[in-house]
Every structure is written in C-alpha cells, then in structure tokens.
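Next comes just one chain, in structure tokens: the form predicted alone.
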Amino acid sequence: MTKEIYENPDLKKERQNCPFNKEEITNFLDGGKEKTTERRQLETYILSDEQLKDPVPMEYLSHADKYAEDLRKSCLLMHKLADSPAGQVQTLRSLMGAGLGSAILKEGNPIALHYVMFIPALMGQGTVEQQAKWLEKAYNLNIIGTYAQTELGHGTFLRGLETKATYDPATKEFILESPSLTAYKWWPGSLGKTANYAVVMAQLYTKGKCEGIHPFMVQLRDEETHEPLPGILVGEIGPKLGMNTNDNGYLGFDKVRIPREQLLMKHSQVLENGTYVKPTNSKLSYATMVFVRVVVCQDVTLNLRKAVTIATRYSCVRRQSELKPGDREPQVMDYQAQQHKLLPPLAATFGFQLAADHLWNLYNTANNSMEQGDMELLPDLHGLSCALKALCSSEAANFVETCRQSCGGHGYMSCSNFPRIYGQVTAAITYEGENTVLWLQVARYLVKTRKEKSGGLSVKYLIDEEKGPRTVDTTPEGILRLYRRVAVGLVDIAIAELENNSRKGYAPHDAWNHAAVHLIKAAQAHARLFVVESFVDSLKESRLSSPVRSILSQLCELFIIYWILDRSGDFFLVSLLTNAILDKGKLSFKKREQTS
C-alpha cells in the first residue's frame, strides 16, 4: 500500500488554480516530452537507490568524512552508468552538473573534474595516438584525472603562469618545475586526494625560447599505491565557503621528467630535436575553457531554479501579519513586496536557460567547424561564452541571495538548501575566468568589432546599425531596439574614453585601464542584449499553447522591463528614454507582477 504524501493545503490550492498546463512548461524547459520522460526515469533510477542516501546528514560530518562519503557515492554512481535508462552520456551530464548529481553529492563531486575537464582536454588537445593511449583508461576509470591550470599567483591571466616545462633533447624529455611558491597549481578539483593524473598547463621552453602555455599529460601518483611520485608535491587546500568535497588541491613540481610524447600535440608539437611546430591558430587551446564556461551558464541557471522554487513554495505556505485588520494572516506571496523579490528571478530562470541553450548550440556548431579547420565562429563563441558566464553567475548569485532573504530566518537554515546553493553559485563568479577579467575580454572584442566593422553574428548590431526613427517604442520589438541602442551607445562611450585617454598621452595599456569602468558597462549591456534577444526569439520560434505562451510572454516582458528599471541610468544616458516612458514601464512592470 502506497503511503499518502502530505500536501500543504495552501500549496495545493495554488497548484489547482494554475491557469496553464504545468506539464507543457516542464517539457519546454527539458527540451521536449521525451526528454522529460527520460529525466524522470533517470531520477527514479538514481534517487530510489538506498545506498546513495546519507546515513548521517552531511552537516554533522567532519571535513574528512564528508569527502569520504561523497567519494563512496561517486563510485556507486559510476557503477550505475551501464544500466541507466537515459544512456551513459546523458546520465554523466546529469550527475556532473547542478541537477540530479547535486541531489546525491550535496557537498561536491570528488571526480567531477575527471569528466568535466580532464577527458575533454584529452579529446580536444590530444592526437589520435595520445587519445588511444589514455582515453579508454580514463573512460573506464582505470586512471583518474584533473585539469591543473590555475596557480597560487595567477588565475585568469594565463600568460602569467609560472610552471615551466623545459625540453631536454638529449633525453627527449620535458622537465617540469615550479620555480616559486606562487607557481604551485592551486584550486584544481579532484587534485587533493583523488586524481593520479593531470593535464597540466605549463610554459613550454625549447631551444632557449618560451613558446607559451601548453598542455602536458602528467602522472601524479602511483597507480597501485596512490602515493605521490618523486618530485610531485601534492595535497588538499582545505575547507572553503562551499563545495567542500570537490577535493580542490595544490600541486608543485621539483624537476619532474616526462617523455616528449606527453605534450598533448593535436595542435602544436615539439620534434625530437627540440624544433617547435606552431599551431595553425593560437586560439585552438581555448576549446576546453569555452566548453566549461558554457556548462557553467547551464549549471548556475539550474541552481537559480532551485532557489526560486524553494522561495516560491515557502511564500505560498508561510502566513504572516495582517493586510486587513482582523482578517486571517495572508500568504506571504500576497504581499507585493514579496512578488517584487521573486518574480524577476523567476523570469530570469527562463531567460538564462534559453540564452544558455542558444550558446550550447553555437558551441556545438563551432566545435564541428573547428574540427574541419574552420575558425570563423571561434571569436564570437569566445566572446559570448565569456559574457554569458559572467552575467549568469553574477546575476544568479544576487538573485539566490534575494530568494534566501525572502524566506526570513528559515532561509538561513542549512535545511533550506540556500547556504549550499549560494556556495555553488557564488563560486562560479570566480572559477573558469574571474568575471571582471571576462568582462574586459568581451569589451576588447566589442571595441575591435566596432572599429573594424567586422565580427560575428552576436555583434552584428555594432556593424549594421538599425535605421529609422530614434523614438522609443514600448512593444517587445521596440524595447529590443532600445537594448541594442544602449549596447551600441555604451561601446561608443567606451571608445571615446579610450581615445580621450590616448590624447592625454596615456600609453595604450594605461588608456585601457583608465576606461575599464566604461568598458565593463559596455560588455554587460552586450550580454543583457543577448539574453533578452534569446528570450524573445525562443518564444517566437517555439510551438506553445495559448495559455503557456501568454504566461511566458508576461515573464519575458517583466524581465526586459526589470533590467531597464534596474539599469535606467544607462538607458537615459544613451537613448531617448524619458521619465514618461520610464513611468509607463513601471506601470507595465507592476501589472506583470500582479498577473504573473
């Protein structure tokens, strides 16, 4: 006999009063009805396994015991891959991301980097022969790998990395060394205790010349004893704000020798005599980082969806104070101030996901083209991945905190899941490219495009400006034009600031530094334009019922107006936005809050 599940009466009433087909929106988010069925089958398959449940809540375990418990569950999950109803690839993606995997591995995944970066690096940077040597072992977990790039002294600035790999033609070996404390690798996941191999990014020296950063396949620990090999200095970096079982570690090299063949040579080579063969394109090695940034966009959006769901359900069941003296205490959701907190992040979950889906499709198209030697899409992909990663992570972190605050003291409890969600989302602001640095990389692409009148599809608006009247049209299409004008205007302001600094006699790097605030604002406007365009275009292209299209269109309009109100200074600065039009937007925003 099935045990009846309790449902709060207020929550049940809200669900019964829903004016649209909830299943249709679920299918829309999952990518189709079949995808929803597949996801639910996979969730049942994983979540029903008693061995994957915590015998003791993770909050009550020591740091070491948390790692041991999540490592135990990680191994069990890998054993379940073969029989998964969703297939191995989709199951791996679900288990390594912020969705199903985080329901089991609450504090992190000790082997995530093996799948998320180590294997993609081997596939993207290794030759066919190198892949034949290592990939099967990696897939079968005969070896566990990580990706070691960030150092104690350098992160996003890759040219500043200090780890050296010097080629010795006499022995046909590379000598790896960490010349200083700041040269130690710092932060790679799976490195502290778990991995026995790593793809290590190091400065390649041959024939007395530095050829820049290159990837090397390096064994760190004995495959049998798991003890560090001679010259390898490795360990864990200790507790963090969140994700404490990701096993982040440090790594140093004391003149460690590896065979020449362990330089991953898909794009560049060092011949036996030490001759360096350049890659056909210096940007080819960016592929792994771009892939991870695309995944970050998807994962922070998933985490934001969790936060919004928790806060919305809480707001439906929590009753507080009096709206009308003498009446029953109303649901917190009945307060407009609460709606104002929760509806923008709710709308953002759709906008960010649709933009991330767009970026994922672009990544797959560009990756296929790069495999054929066509690099045309790479600059646009790099610019968009930087922009969307920075925007989604920073906005999601702010929205998650807003959702937490909307739950009062209950949001501060560990059992609310907000501390864990916030720890995961806020980390994304820093890893895989610190956001401020990424904004400036995006700005460089925008300035170059604007000056040279040449660039990819995402920056076409900087090349072919829209003609016609400059008046503000408050239809969705009109508001999109307004977003484009603001994006163009802020790029032009940044360029004017650069030129002004140059006239003052600043060197180019100083002129850039003094214009950084303007450049970042331009990059952020570009990212917001991409999100709102993706939101509007996706709704146009999707086959939806009238009720679902209506509610999603309301959320889309609410979100677009929310950003105008939030960034009204930018819109006043470079467009014909007036107080009267802004007031009209406020009324529309308030109306959407009341009807969404």
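Got the form predicted alone; any chance of the form predicted together with a further copy of the same chain too?
This part shows the chain on its own.
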C-alpha cells in the first residue's frame, strides 16, 4: 500500500518546468549514482523507524527533557547500527553530521564527541597498547568519552591552559589539578552528563619542569552508577543559542591521581623515573586539524543547503502582494528582490561544497606524502583549511539568516527549522579556531609568502604574478584573474600598512596588530579566490550533461559576480572593476533559476 504524498500545485508546476535532470545533480552532489542509492536506503532505514520520532516536538520541552529525549534516540540509533544497509562506518558518519543525524537528533547529539573527538584522539595519540586497552570498549560503547580542551579562561590561546598534570615518580602517577576557577574545563560536548571518560588536555609537569600540553585519559564517572569519581567536579554549563542536547560541560580536578600509563604516549612519553621524551614530529597534529576543518566546511554547507531548500520551496508556494495590477498574487519567487536573496546562497551551496571537496582531495594527496615523511605540503594545507573554514562558516551563517528572513513571519517560527539551522552554523564561527584568529593566521602565511617569494601551491599567484593583459574580460577566466589581482592587491596594501607602522617606530607585534583590519581583508580575498577557482575548475573537470552543465555554469557565474558586487569597493580599490562587469552582474540577477 503506497501513500499518496500531497504535492503543492505551484511546486509541481515548477518541477515540471525544470529544464535539466534533477537526479543528475543529486548524483553529482552525492559523489555518484551508487552513493545516492546508498544514502536513500540508509535514510529509509532510519527515518521509517517510529520509535525515532518525537512524541512532542522538541522545542516544547524543558532543557532537561530535551536532553533526555535526544539521549533516548541516540541510544536507539546505536542499536540500529549493526543492521544498517550502509555498513557501520558510513552509517556512523551520516548520523554524526549535519545530514541524516540531525533529522533525528535535532538539537545536537549527546554522544557525537565520542566518535568525532574521543576515538580519533585515542587513535591519533594513543600507543598500540593504549589503543588495545580502550579502543574496543569505546567502539562497544562500554565507555563513552569526550575531548576536554577549552577552559573557562582559555579557548583560543592553548598555551594558556591551566589544568596541571604533575608526575609523581614515587607512585608512578600523575596528579591532576585545576589551580583556579578559570582552569576549569568549559565547553566540551558530552561532558555535562553523558561521558564517563575524557581525553583531557593538561600542562605536563615532570622533574619540576613544564613540558607543555599533553593528552591524558581520565575516568570521570563510575561505570556502573555514573556518579562522578572522587575529586572530579563535573556538570553542564547550561542552555545555549543552539545545540542544546550536546550537554557541553565543565570539569575541575581536585588532586585526582591517575596511573602514568594514562598519558597518551604515541608521540611523547614520560618514563617511570620521570624523564620526559620529546615527540619526534610535532607537525602531525596539524593534519588532524585540517581534517576536522574540512568536516566543518561540509557540515555548514549541508546546513546551508537545507536552509536554501526550505526558502526556495516556500518562495514558490507563498503568494503575496501584487505584481501586475489585477492579476493573481504572484509567487514571491517572482520578485527580483526575492531572487536576489535566494540565488546567491543557492550558488554558494555548490561553491562551498566543491571547494571543500577540492581541499579534501588535497588533504588525501598530502597524507600520502606525509606517510613518506614529507611534510612540505602541510603549511599550505593548513592555511587553506583555516581560510575555507572561516569563510564557509561566516558566509553560510549570514546566508541562513537571509533565507529565514525571506520567508517573512513564518521563517521566525521554530517549525521552519531555520532557528535550529542557524544555531548550528553560527557556532562554527567560534569553534575549531575562532574565525578572526584564523584569518590572522592565514594573513601571516600570505604576507610571508609574498615577502619571501616562497610558499605552497595555493599561494603561487602571490609569487609569480600573472603577466597577461591588464584589461578585464568577462569570461570566467578573466574574472578569476580579477579575483587574483584583488587578493594580491589587498595583500600588498596590508604589507604597506605593516611597513608604514614599522617606519612609525612600532615594534613588530604592534605593527601587526595595527594592520589587523587590512590583514583580515587580504585573507578573506584569498579564501574567496580559492572557492571561486574550485568552482570554475570543478565544473570544467566534471562529466555533466549539457543542460546540467548549463545551469551549474550559470550559478557559478552568478556567484563569482555576486561577490564582486558585494565587495565592489575592493575591486574598485585595486581599480580593475569596469562597468562591463557590473552590467553583467545585473544581468545575472535577471535570470530566474529555480531548483526546488
């Protein structure tokens, strides 16, 4: 027995008018026909389970009940892993991210950190023996962990972390301590209520010397009663703008003793007598950060895609006001102003995803060389991942709000899902590297490259400046050249500012600080260039039917022109913008593209 699904007549008409094969785009986004099939099987398997539905919409519940409800569902989900049609690894990946998982666990996932941070930390930082001891228990959820890094006093500045782990050779133990209120861990997800173990980052002291931050495996709560162990001060930090069932927590230590073997010792060690053994390679942890940032980009893009889909469909269904006097009220999508709100974010969902895919491929290539001990590609990858994470998260957050507002009053309701999507996307502006701090790191790499004439592939344009004609043409290649010139121009302006500050007698750190606004602008131009280049190149390299190529090329063109119009001051400043391009920009907004 198949249920008829109601289809709004306006939407139906739009879909019938679609000039390309939607399934082809779906496959393109999923990464292939098989991936689409696999995704749909998994979705059916999960979404058809009545027990995974909310008896009462989450937003009506108290803070405590929201958590209880998402915990109930996350336990059920874990039971479904074994029989999943998509295999455990793929299923876990879908359930932890912004896709399928968030359809069930709408306000966050109480055990996400276990899979996303705790297990990876064990694998990346634990010795083979340590992995043997904890990894299976972790996989079987006999223990549930989190990763405790940020403290009340320190998020950005990791060197400032205060939690202390002092080695006591007499008992062969570390003593964990929180020497002040600001030393309390603050923010780790799953810490508030769910986890009974944690990888805790602490300053390692041995033989009277501080050796910096190291990861320690610490049991927090009794495995049976779930009561905090002696000396462990733990709880939830409280309600937030979003992600309210992630039970972010706090954690203090009152002289908690743990065996020496609970220092995760893959990279550095403390011997029984207290001798500290340095890591052989300190750059490896960069690779993990690159990985996590790619995942953040994918997650915010997925969330943006949801927002755009909701707003686009609504704009085809909503009829309001008068366009032609006497006619029926138009679909609000017919207003140019509405298209101006929705088409750039639609284009961005493709641009961001293709850029993230591109970065992911670079990461995999680099990983191979790194396994051969070649670390040369790392700085470039690191720079790109910072830039892309900062750009995607902040632009996606703005776009989500534009989408919400484009739905008028109805967008403001929780049941539109916009408020929740925004809560997730805007959080990514702050975590995994606060965006301003990331921009400044990217800028440092750009300035260094430009001045020393040496750097990786992504910044080659700062070294070998294009000769080509200074005139501007409006082909995608011509416009890419413009983007490159703007990035170069803004880097040069920032450098001039730095030098100017030095001439005024500022110390280097002051000169840097007083050029921050220009440095950030330069870094942003670099990031936009990367996205735009990835977009253009990916379309060139992809095998697509001609109608799909045509619609995606239109979106690509719209996107690269949208950014020029949006930042036209920068383009004027480096004095390359011509009216031809502005006119082209105006034209692009007049084509009405719909994918609903």
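Residue numbers count along the first chain shown, from 1. Rigid core here is just the name for the largest C-alpha set that superposes within 1.5 Å across the two forms. Everything quoted here is computed from the prediction, not taken from an experiment.
A movement of the C-alpha atom of Gln372 reaching 2 angstroms or beyond is seen between these two forms when the two forms are aligned on their rigid core. In a rigid-core overlay of the protein, Leu362 has its C-alpha displaced by at least 2 Å between these two forms. When two forms of a protein are overlaid on their rigid core, residues whose CA moves 2 Å or more are considered shifted, and Gly505 is one of them between these two forms.
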